[in-house]
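Form predicted on its own, single chain, as structure tokens, below.
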Amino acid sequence: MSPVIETTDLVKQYGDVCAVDQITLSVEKGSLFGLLGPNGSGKTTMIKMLTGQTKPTAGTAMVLGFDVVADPINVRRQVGIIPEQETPPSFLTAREYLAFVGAIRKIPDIGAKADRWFDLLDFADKRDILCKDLSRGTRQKLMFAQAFIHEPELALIDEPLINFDPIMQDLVKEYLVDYVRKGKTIFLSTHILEVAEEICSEFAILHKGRLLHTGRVAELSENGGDLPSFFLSLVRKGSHV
């Protein structure tokens, strides 16, 4: 079986500075795969170059079949996208703009798959107000469902839960865990270890854009260590190598 995520020697380079550096990874199906790291690390990086928002300096990378350089648009098709800066357009409500999202992605009832989300993620309160004047939990809830709402067969998240209240956390990360039971794939980024340790399968470690380990976190425990110790260990190496 294909990785639904597969890059090699990925580079993105701003002028002096080198984002991400020669980044070699794979992601299997069903997945919940956390790509860990320091605020700064080339997290967010390669999420915009893994959703085709961003364009490699070089490298290659795949994304369900699809290569992010030559086929962008396919990619963005066929996942779920969540920024780490929620942007739903500020002249649409809540609804309009999941009804935009429908018509986009040619979602077949998409009235009835909305209300879902409104109720699931408890803003059906919120449905007709204009995104601009939305708190950013709420508009991070809209954001959820617009990448969810397809069902798409691999969602790549950037800091899913930084605008949640705890009861909201513990609601999206069990909705998280059993999407990926379904047999789907969720690609995460976040600085926040305690999340990726609850729910996370496989982790990789960013530092200074560098690629400082990847493997299972049950491995983790199963050697009786566990994964903020571990990365704090070796990210603190990374700072002096």
Given for the second form:
Amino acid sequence: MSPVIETTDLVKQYGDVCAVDQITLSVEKGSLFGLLGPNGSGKTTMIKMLTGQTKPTAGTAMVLGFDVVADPINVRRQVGIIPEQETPPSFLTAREYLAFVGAIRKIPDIGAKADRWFDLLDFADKRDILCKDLSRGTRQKLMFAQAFIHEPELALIDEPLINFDPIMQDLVKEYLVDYVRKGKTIFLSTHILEVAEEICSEFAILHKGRLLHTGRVAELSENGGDLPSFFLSLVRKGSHV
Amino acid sequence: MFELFVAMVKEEWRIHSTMFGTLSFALFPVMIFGIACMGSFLIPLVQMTLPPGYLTLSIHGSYLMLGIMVGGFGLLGNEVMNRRFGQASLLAYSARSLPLKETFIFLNFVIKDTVYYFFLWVLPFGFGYIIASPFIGVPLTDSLLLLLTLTFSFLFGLCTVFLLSAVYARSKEVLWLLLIAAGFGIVVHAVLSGTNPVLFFPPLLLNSSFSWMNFTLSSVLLLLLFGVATALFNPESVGSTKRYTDAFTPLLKCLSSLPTPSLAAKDILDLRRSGGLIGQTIFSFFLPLLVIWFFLSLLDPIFPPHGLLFLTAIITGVIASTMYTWVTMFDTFGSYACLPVAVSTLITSKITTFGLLQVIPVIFIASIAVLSGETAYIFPAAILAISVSFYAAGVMVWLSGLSPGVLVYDVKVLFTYLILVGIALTLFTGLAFANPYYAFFALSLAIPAWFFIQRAKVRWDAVDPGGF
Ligand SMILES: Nc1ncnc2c1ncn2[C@@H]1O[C@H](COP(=O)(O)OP(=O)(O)OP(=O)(O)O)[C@@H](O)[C@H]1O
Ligand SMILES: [Mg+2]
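The structure above corresponds to the form predicted on its own; please give the structure of the form predicted in complex with its partner chain next.
The next block holds the full complex; its first chain is the one shown before.
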């Protein structure tokens, strides 16, 4: 079975900053993959390249069988994305935004699907308010719904939990775990290590654009370790070299 | 508190200079200077063919319009503050977390814009004329006076729009009443006294006969406009919890025959709900064009028959082409980053919305034709305006993709734009002056317009969209 995401020597250079430095990675279907790393380590840049939002300086990346440079639109058609900065359009209401997404992605029966999402994430009372007047957390809920409403094979989500209250966080974690159980794949970036440990099956640690480690979460606990202390020791060591 | 101002100026500089390189941006005023300087040498020539005073008149008109345009784009009250900055992290926005009054921040922002555009446009132009003046036999005092009165023209445009937009933000009804009353007053006065109201424009009066008294009066008038506008300015942000019924789905059905109905529907809702459609139409379209029309009508005697109508039509076309910036100012590519939308698709959709907006210039030029008793020429004039508009917009899309507003200040881009649009304008003004029905030839501009748009799609798809 071929991997859902496969990169070889992926590089992204911004001027003299190397945001992503020769990363070779593969993500199998059905996994909940956590991309971990301190601030500025290149997680967002990685997700942007994998979704064709920015072009790699060197290397290749295939997502669901499409080359992200040659065919970014097909990649974005197949996957669901939550960008780092949530930006639903200011002058549409939440309901209209999902209708807009539905029209672009050609999702049948979008009205009913949107209603299900309003209920699931508990913001049906906000659906007729302009996005610019929604609270940050509500906007994040909308971005979450937008990424999953077409039930993509693969979702790439950048810090999806960060603006949610504890109840929402719980709900979303449960949703993500259920989602991969259906055979779909999630690629998630986060620096909340406890969350990663709780829900991820695989993880990778980035530091200053370099890949320090990839592995299975279960492997760590089998060896009596835990993700937070493993991460901290690895990154601290990485800072010294 | 000067720090905020300095920081804002630096920020504006960086926005522009990172877009296309410091050098290319710094060259912009140099280019304006060069154009003015070289143009000045043509003045003796022009003055042989034009009645005295007409040249001064049209330059003042242009600077008044420049002020209005700068004001119209930049200062539409808090709505633009929100729109232009959105969630972006510009100082005008983030300074809100500092212990400063909103009015103070806004004033800094206004003054920064004024100073900025003054150095970019007004000063280089006046300076070019000053340098050239000894060679063309104009006394230095005259060229200094011109610099002063041009500055005044610019500021009058800016302050008037600032005032009107402050009123607009408070009450749209009052604004309409004000505009109608002012329009009515001007027309009645013009009819009764038989003089063009433009002749009472203070900077022009000041230019034709300088006196300290006139100078003081003009300055006081300016300060008054500015003061009232500031007092009226309402810093409250206009957030609300108003509920809207779904307007998107019906609009989508309605537009289903367009190439990108969903994107066009979103654009239309953006324009409508932000107040941008009405605001921009008034401030960036009707106001500058009416001013131009008034100024041009003074030159009517030197035009060939119907020349005024067709020249107005061409200028309407150029101004109408800037509507492309209205439809692109709401979103950065970021809002589409999570959807399967290519830059080329966005360009198609923006051009589509732009096309829908072209109803406005058609209505405008038709009204002008009727008002000036040239109803017979409505059709060729409208064709001319629309063709020029699409052509100029096509050039703009090709040169600057989805961010026309900022790229204007790239010297290479602006220079190419001026050449490409200039050629077409000269050609079709000549044709329309020769025979009004030759205006129909402007339809042929559709070919280069289409070509530029196709090139634009290829060109901007290849560029990394992360940059804007
Ligand atoms: N558009 C850009 N231009 C220049 N440098 C950039 C750009 N975007 C990111 N960088 C740089 O690339 C590096 C990686 O940034 P990135 O946003 O990918 O980090 P991150 O891991 O997502 O961080 P965080 O956890 O804070 O979100 C940083 O050094 C950042 O300064
Ligand atoms: Mg990030």
